[in-house]
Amino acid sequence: MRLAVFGMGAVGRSVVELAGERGHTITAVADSTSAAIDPDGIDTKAVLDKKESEGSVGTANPDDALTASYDVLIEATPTTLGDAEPGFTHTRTALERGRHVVLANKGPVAERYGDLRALERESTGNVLFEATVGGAIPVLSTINNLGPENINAVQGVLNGTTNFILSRMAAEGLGYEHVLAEAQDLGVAKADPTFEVSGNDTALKLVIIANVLAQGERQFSRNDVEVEGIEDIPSSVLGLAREDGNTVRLIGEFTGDSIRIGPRLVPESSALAVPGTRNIVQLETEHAGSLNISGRGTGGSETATAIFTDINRLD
């Protein structure tokens, strides 16, 4: 497949770096200010080196990459709330040209799901978005394989940054600010971690899951979610929980008609008490009980793995 990659953060860079060994050709790369375009395939190492040393990927206009020659547009620009721009416009342009779109950007799927599906129905291209939920964990494909109508509820830990912070606070008795600084030094947390620690990142992932389960009968958005973050949890709460054999995790829950995100007490022996940056999703099924899917839910190469899985489905 010929790929156009929009967004050169950790996920976009990993896609560019791994595309060749996965048998694909990168014909366009764009960040917020520049683009590199070559219908015969760009020199990916040169583009990555230029991004690292100069902060740009090329000399072309990013808008020109949208109309370049490609089969699949990879949308990996930062997630935005509300109108989900510019990711939604990138997606719309590709679909109107009859191209496929694979999304790592949660915004268009969570905030404009109905609009996205309407564009897909009018296009010869398809939209896939496994990478928007749980990194490398095959959450959405598992739901589709089981049949959304056979799943009654979903809960899980779906943000590696908050899980790392809570795990470290519980294990070492450290305060929130101390562990957050540690997470930022390690690259686990962003310089501005507000989106993650406030619970909004988990909220968007649960909205996406809810929309897939609803199968068009109802559309959920961020406004339908009750959200509480982890910023105000004192280390003493985690210490008291540990004395009783419990711990605290940021849990996202969908029960069919409501979505809630917030810190919850869970037994240390529970499958939900995953350590560090790991994620877990529990699917409550109609006939097969509770099914757990766990793994690395964050990171450039992990999320790129989900993107390449989606691309393979398009072949």
Given for the second form:
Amino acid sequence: MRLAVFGMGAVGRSVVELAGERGHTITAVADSTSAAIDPDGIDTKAVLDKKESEGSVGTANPDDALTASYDVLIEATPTTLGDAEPGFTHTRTALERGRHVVLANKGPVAERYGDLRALERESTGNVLFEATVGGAIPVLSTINNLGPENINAVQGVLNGTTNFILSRMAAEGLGYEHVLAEAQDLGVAKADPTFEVSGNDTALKLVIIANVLAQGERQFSRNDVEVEGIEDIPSSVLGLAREDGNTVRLIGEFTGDSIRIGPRLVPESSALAVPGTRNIVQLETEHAGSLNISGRGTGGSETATAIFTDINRLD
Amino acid sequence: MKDSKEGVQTHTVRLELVDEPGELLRALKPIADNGGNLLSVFHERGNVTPRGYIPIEVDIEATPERFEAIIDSLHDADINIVQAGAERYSKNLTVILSGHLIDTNLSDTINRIQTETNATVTDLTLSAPEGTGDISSARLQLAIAAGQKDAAMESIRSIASDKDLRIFEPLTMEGEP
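I have the form predicted on its own already, so could you send the form predicted together with the partner chain?
After this comes the whole thing, all chains and molecules, with the earlier chain placed first.
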């Protein structure tokens, strides 16, 4: 496949780096200010080096990358709320041109699911978004394989940063600020971790799961979610929880009609009490009890892996 | 006669009755009606629960089938069953509250939980590492009648939000096998 990659963060860079060995050709790359375009395939190493040393990917205009020659547009720009721009426009342009879109950007799927599906219906291209939920864990494909109608509820840990903070605090008895600073040093938490620790990142992932499960009968967005984060969680809470054999995890849950995100008491022996940055999703099935899938939920190459899975399904 | 005697077992059932005349008789009638042999009744008249119920404990001799019928008809009569044999009809639940617990009157918080919900606070542990004037946390163990968990949690959430306290709830979905 010929790929156009939008967004040059960790995910976009991983896609560019791994595309060749996966048998794909990158024909366009764009970040917010620059682009590199070559219908015969760009020199990916040169582009990655240029991004690293100069902060730009080329001399072309990002808008021209949208109309370049490609089979699949990879939308990996930062997630934005509300109108989900510019990711939504990138997606629309590609679909209107009859191209496929694979999203790592949660915004269009969480905030404008109905619009996105409407555009897809009008297009000969398809929209896939495995990478928006749970990184390398095949959450959405598992749901699709089981059939959304066979799943009654979903709960899980879907943010690595908050899980790292909570498990570190519980294991070492350290304070929130201390562990957050440590997570930032390790690159586990961003310089501005608000989106993660406020529970908003988890909320968007649950919204996407809920939209897939609702199968168009109902549309969910961020406003439908009751969210509580883990900011400044006192270590005395983790201490009290531990005396009872519990720990605290930021759990997102969708029970069929409502979505709630918040810190919950989880038995230390529970499958949900995953360590470090790991994620887990528990699907409550109609006929087969609960099903757990866990793995690495964040990271450039993990998310790129989910993107390549989607691209393979387009073949 | 041999068959009917087979499998007869003694069961202990704990009930909670409303403090009104005739309630004890109303609770014992389903036992007699369904062929249970009443061995003893322990009526804890002086031991009223925080919600104003009177606990009673009855020992019954019955076959498993008859015992099941007794429990069903107690349910039908809206008698509050706390425990029947090995099966407990109340659920223990742990929540942790965190915030200015002392400044927002912890005993009033507990009192509101007991009067505004169908939960009983059975245990409380307070942790105030920075002193009671700062943020402290409390672990509450609650006994909640079966089937009342969602309603109780809803009320506790609103009490916590009134007092600007953070609440750490157990998982909603059981999930685990």
